[in-house]
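The chain below stands alone and is given in structure tokens; this is the form predicted alone.
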Amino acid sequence: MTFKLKRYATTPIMAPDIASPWENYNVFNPSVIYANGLFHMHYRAQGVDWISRIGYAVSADGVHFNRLRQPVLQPEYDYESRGVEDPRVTGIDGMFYMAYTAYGPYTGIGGIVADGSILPMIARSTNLIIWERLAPIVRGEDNKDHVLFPRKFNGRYLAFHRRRPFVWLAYSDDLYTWPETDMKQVFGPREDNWWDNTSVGGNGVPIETEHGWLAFYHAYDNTGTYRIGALLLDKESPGKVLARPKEPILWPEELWEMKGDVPRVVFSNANILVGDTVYVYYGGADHVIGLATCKLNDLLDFVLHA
């Protein structure tokens, strides 16, 4: 049994703005959340200084987006001096939370001590524009691809994060502390000849269904080709994998997915359900933004029976 997301078009839905100094080289790896009847996109952008910033755009139809002229999150502290990257926005109890990667050198700025150059940060907002930084999930390790689940479990926040090459779960009471004793490895690479045999990472916010949590993930093989897959997790114990198809659901095919700043890449931070349609927004070759869709029941049928 095979399944493939349907691309909205053979061209990207968003490309760099050559007139903007902060997003004229690359726009990619977007987060999208559907709220108040609109599609709200936060995307990673790079400009003339090659430092990543996060921009904001809004759309009524999920395809045609209007952008703000200035980024909504950009480096302010030493621990993110080399960029803020790969946003994933979740709505929980009337508040919006952004998981993003802070990229910078060793620092102790703002009470946050990073032993390395990568921090899986959390920020929050009431309006999707102004963001307050909270804290990282972990410190001192190569950890990213984190995203919050859209509801609490027994009063606690739950997040995916990636300890290379595996995807882990972590719990927190307050989004500031994430006890190591409450972390669990969930899934990782598979056999040597498979598409996800080298490293895996979480994508967008998992979707709660009657069958369990539908989660999307990206992976690459020993050729460096990034593809997108899906799996199903237990509804009340998300550390338990119920189903994981052998095949991916999207892979690089178009020229703008095959060639770019990083070739052979489809990389998604957004898989939202609007009505009965799943919208998957993704970066193509770390340069532009694409969109692919499917019906929720069709994808669930594939995940459950492939």
Given for the second form:
Amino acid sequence: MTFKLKRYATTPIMAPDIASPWENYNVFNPSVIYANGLFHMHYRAQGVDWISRIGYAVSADGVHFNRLRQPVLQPEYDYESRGVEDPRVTGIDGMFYMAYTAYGPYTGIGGIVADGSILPMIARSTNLIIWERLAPIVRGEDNKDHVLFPRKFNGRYLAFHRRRPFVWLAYSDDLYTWPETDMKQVFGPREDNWWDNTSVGGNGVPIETEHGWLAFYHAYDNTGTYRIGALLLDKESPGKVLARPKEPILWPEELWEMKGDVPRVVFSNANILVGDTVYVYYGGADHVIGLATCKLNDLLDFVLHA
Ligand code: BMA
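In place of the form predicted alone, output the structure of the form predicted in complex with ligand BMA.
Next comes the full complex, and the chain you just saw is listed first.
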């Protein structure tokens, strides 16, 4: 059994704005949350300085977005001086939380310039525009792709995060402390010649359904091609995988997914349910923003029976 999300169009729904220095190079990897009858998008934007900032746009139909002229989150501290990346916004008990990656300075060891430092951060907001930084989930390791679940479990917050090579669950009482001892492995890369054989990470906020949590994830294989897959997790114990189809549900096909800043990438931080439709927003080749959709029941059918 195979399944593919349906692209809204053969073109992206949002592209860089050449008139805007902070977003004239790339706009990609958006988060979208549906609240008060509107689609609210937070997206990663890069301008001529190549530093990532988070932009905000809003839409009544989920397709045509109006952008704010200024970013809503941009580097302020040393630990994020090379950019704030890949937002994932969740609403919990009337508050909005943004999980994002703070990209810090190069760390030179013995004169060798290594990669930058990464912090999986959480910020909060009551209005989706003004954000207050809270704390990172972990420090001192290669860890990103974190996202909060939209409700608490036994009074505790729950988040996916990626500690290579697995996606893990972390628990917190207060969003500041995420005890290492409570972290659990959930899933990882699969067999050698599969699409998700090299690296996996979580996507947008998982969707709670009668069958369990429908979670989306991204993965790349040994050619570096990023695809999107789905899996089902137990409703009360989301660390337990109930079903994981062999095949992905979206992969690069259009020219703007094949070529851009990074080739052959569809990368999503947003899979939201509005009515009976799942809207998946994604970055195409780290350069533009696309939209693909499906009916929730069709996808559940695939995940449960593939
Ligand atoms: C990941 C993240 C994403 C990016 C993807 C493909 O590691 O940095 O933001 O879209 O790589 O380049």
